[in-house]
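Below you'll find only one chain, the form predicted on its own, shown as structure tokens.
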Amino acid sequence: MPYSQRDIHVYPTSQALLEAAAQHLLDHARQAIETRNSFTIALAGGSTPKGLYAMLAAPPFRSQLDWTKIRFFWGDERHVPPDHADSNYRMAHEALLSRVPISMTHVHRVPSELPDAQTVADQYEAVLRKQFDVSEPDIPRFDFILLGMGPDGHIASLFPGTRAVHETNRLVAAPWVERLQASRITFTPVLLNHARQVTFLISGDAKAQTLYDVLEGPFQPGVLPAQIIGPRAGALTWFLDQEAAGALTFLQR
């Protein structure tokens, strides 16, 4: 159910949410392939995106995409090897990539096994520029970026209180996240807000209060990084289940 105030879609169950999001992604992929002969997507980590990937890899969606024209990237990654249990790449590979007919030359994972996080970010930024054939100061433009949101309002690996939330030059950053005692690799707002389509996928009542703060509270992206997302020449769409949307007052009017 769309709401005219913003491009927000709310579904009664997480299953209905995933089905609608899968169709949404499929429609954008088809349009991009028809227009530009390829579809560039940045994947997200998390349990809800994992459900989406599993759905895309199964009937009826699996047969409706030209998988050979899709180029896969990651909006963020943990600083772990690709076979680690916490790896976003590993999750996507197991749920989706290993189950569909893709060329591995179209899979561009973060080189997160390298020991220095900043080197990982530098190398991934170079990969992006090479794959999109874009030199500074121009910015690669993704067809589709998928985002989740944590209960603390973080998106990708832009966490509250990290300088990367306010980055205005780099495409990829390697913030140290104090509460996790770990570095993360993440797209910055520079890259995220240059996409043709950014889609949030949010489910569960644990996100409800934070989503209210993001959409109805004061603008404070340093505290709620999800607020920094606003594609300058693209579209922003929110896919929510009823539990996640439960605190939003403007949907109740």
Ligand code: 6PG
The other form holds:
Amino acid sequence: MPYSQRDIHVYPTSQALLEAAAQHLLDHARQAIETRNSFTIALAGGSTPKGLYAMLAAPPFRSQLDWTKIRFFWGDERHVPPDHADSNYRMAHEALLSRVPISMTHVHRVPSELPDAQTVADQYEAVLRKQFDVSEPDIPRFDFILLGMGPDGHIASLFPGTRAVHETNRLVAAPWVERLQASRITFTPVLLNHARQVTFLISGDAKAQTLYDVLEGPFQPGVLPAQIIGPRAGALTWFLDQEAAGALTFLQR
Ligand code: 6PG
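Same protein, the form predicted in complex with the ligand this time rather than the form predicted on its own?
Following is the full complex, with the preceding chain placed first.
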């Protein structure tokens, strides 16, 4: 896609990035609640999203949302219990969900305590279909999916070299990630690319070269899974800080 058509926002600092991303998410939430009386969001793990959650849980953002209308899901999860230090659910609960007046019946975490990863994925896919009241072959449509990106170009838990990057049927997969020597549970591109809004939140110079490869290099999603994201009938927005955007040539014109 030519750069002129990409929706890319760059901010001088990570603080400015998080403030802008919080306002962006707030705007989408309020629009969805006004239109459909509900806002369905898939949260991401990682330190950058954690900073966003903490910002949303504090003034001025905290009071600007009807938290009871938001339905929370996770775009990926580690194969650990929900109270484990590595749990994305635990991170979001500590940074956000425990600090705002949500309705706990609207929190749909991945059942990652189950011993078999594929069973976790199967059960979460069933939860999604039930919560969105959507049966096969239709696909649940999230209002908002937040994604981070790792230095290797992974998004959610779609890692380079894994088959899940190329999944065309399932909504949720349970890839074994060799580099981590662990299973993960993750939305597949089928679900990710069906959302109304997908927003990347990427900070730090450790991602600059990868982001250049993703946005300006050849299309090779097996190597750079971030490239698989292209919502069919939705918007894709990139929120970057200057460090992460440092290698992008089209910004230097
Ligand atoms: C996870 C995340 C993962 C994360 C990226 C970016 O479970 O680890 O979902 O995809 O978003 O690794 O993480 P940072 O923002 O901490 O670099």
